[in-house]
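Only one chain is given next, in structure tokens, and it is the form predicted alone.
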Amino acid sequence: MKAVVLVGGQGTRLRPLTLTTPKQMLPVAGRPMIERVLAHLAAHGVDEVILSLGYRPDAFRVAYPDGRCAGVRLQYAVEPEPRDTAGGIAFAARFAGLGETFLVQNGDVLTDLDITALVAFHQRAGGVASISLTPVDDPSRYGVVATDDRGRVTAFVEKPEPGTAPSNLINAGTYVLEPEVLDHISGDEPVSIERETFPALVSEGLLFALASDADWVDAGTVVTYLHANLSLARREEHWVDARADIDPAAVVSGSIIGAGAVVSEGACVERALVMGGARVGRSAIIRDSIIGAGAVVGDGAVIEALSILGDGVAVEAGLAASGRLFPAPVS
């Protein structure tokens, strides 16, 4: 089976990390996010993936020059201009000449979803599109879905006001589509699958949905990206890369330390992600934060409360930072 994976966004919610690296190329517990996404698809029979690219597409070509990743063949569909989610799907599907049932996966979703079961449900339902749903405590940030007892979608509400959602089940970012869906998507204009295509299919009774309680995280924000890293590191017991250099007098607790990173004497790193080649100075403290690749934390600095140092950034000795971004966003 073939799949389109959406990796074209600029990852603005993860800046400054994404100023230099596409979101899906960022590490998650020692592996690029995209490799985890594709490995899961491969485990359910996907043998070819069309990457729907826009932002920094060359990063993927450089990382996978032989056109293979996590056991699947790759095609690179680079949008000439941003076309939103449905536009990106349609561009990639037409680029690859997809003429049969295919999967779509948001590239920043990490999940244990039983994709095989979703495909089987789609075949039984007889619609032109089936989507996976997952329950959340606060559905107001997502596309909220209501269904009848057959799984036919009766309402698709994108980011409803708090307290107005028809259910707590949200669009989980994995779809099974028939080629006919492409007839609902304009060829060259930006089109949102959540706000335009899916509601149109609902009005025609052609959209179905299957709820799942599988592990699921949208790793596109600072909070969820750090959570995904630490959760998978805990599950896989992959915390400190063998090529990292941690001083015996440093304390590292519940944190990921990447290849070539240095944690100096007296430093304390807790519930943090320190990427490859970064350096944590003597007696520095890192808590609940992310230190980008090659970044330098000066001696005695305190970096905490979801602060982020972008790749190659250096902060001076003794600095105290709580919830800050380096470099700071440009207003």
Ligand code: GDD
Second form
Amino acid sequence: MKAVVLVGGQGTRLRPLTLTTPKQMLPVAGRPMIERVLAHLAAHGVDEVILSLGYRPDAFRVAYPDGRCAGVRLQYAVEPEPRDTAGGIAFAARFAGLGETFLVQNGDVLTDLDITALVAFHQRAGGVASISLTPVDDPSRYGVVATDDRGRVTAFVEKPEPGTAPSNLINAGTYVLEPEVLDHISGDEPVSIERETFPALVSEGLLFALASDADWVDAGTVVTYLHANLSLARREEHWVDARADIDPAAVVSGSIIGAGAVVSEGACVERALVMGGARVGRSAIIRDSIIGAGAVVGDGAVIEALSILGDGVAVEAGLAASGRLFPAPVS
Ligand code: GDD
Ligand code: MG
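Now show the form predicted in complex with the ligand, given that the preceding structure was the form predicted alone.
What follows is the entire complex, opening with the chain shown before.
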């Protein structure tokens, strides 16, 4: 089966990391996010993936120059300008000439969803599109979905005002689509599958949904990205890369340290992600924060409470940063 994987967004909620690296090329417990997403698709029989690219497409082409990644063949569909989710799917599907049932995957979702069961549900349901749902505590930052008892979607509301969601089941970002869906997505303009295409299909009774209790995370925010890293590291026992240099008089706990990173004498790193080639100075403290690739933390600095240093950024000795981004966002 073929799949379109959406990886063209700007990743604004993960800036400054995404100023230099597109979201799906950021590491998750030592492996680029996209490789984890594609390996899961491959495990359910996907052999060909069309990457729906927009922002920084070269990062993918450079990383996988022979057009293979995690056991699947890749095609690169680079949209000429941002087309939003449905526009990106349609551009990629037309680019690859998809004429049969295909999968779509949001590229920042890490899950062990049974995709094979979703495809079987889609065939039984007989709609033109079937989507996977997952329960969450606060649905307001997602696409919220209500269904009847046979799985026909009766409402799809993208990012409802807090307290107004029709259910706590949300769009989990994995879809089975019939090619007819493309007829609902016009030409060359940006179209949102969540705000336009799905609501239109709901009004025609053609959209179905299957809830799942599989592990699921959208790793697209600072909190969820850091959490996804640390929980996968725990499960896979991947913490400190063998090529990292940790001083014997440093304390590193519950943290990921990438290849070539240096943690100096007296430093303390807790529940943090220190990417490849970064340097943590003497007696510096890093807690619940992310140090980007090649970034440098000066001696004695304290970086905590969801602070982020972008790739290659240096902060001076003795600095105290709580919940801060480096470089600071331009407002
Ligand atoms: N090609 C292309 N072009 N891809 C895009 C574009 C675009 O213009 N905009 C966003 N994407 C990609 C992103 O890279 C990401 O993989 C995917 O589309 C979804 O975009 P996000 O920005 O991550 O959306 P979200 O997390 O706010 O919401 C989406 O995911 C939720 C579940 O994780 C929606 O689909 C929600 O309905 C859903 O609940
Ligand atoms: Mg997302």
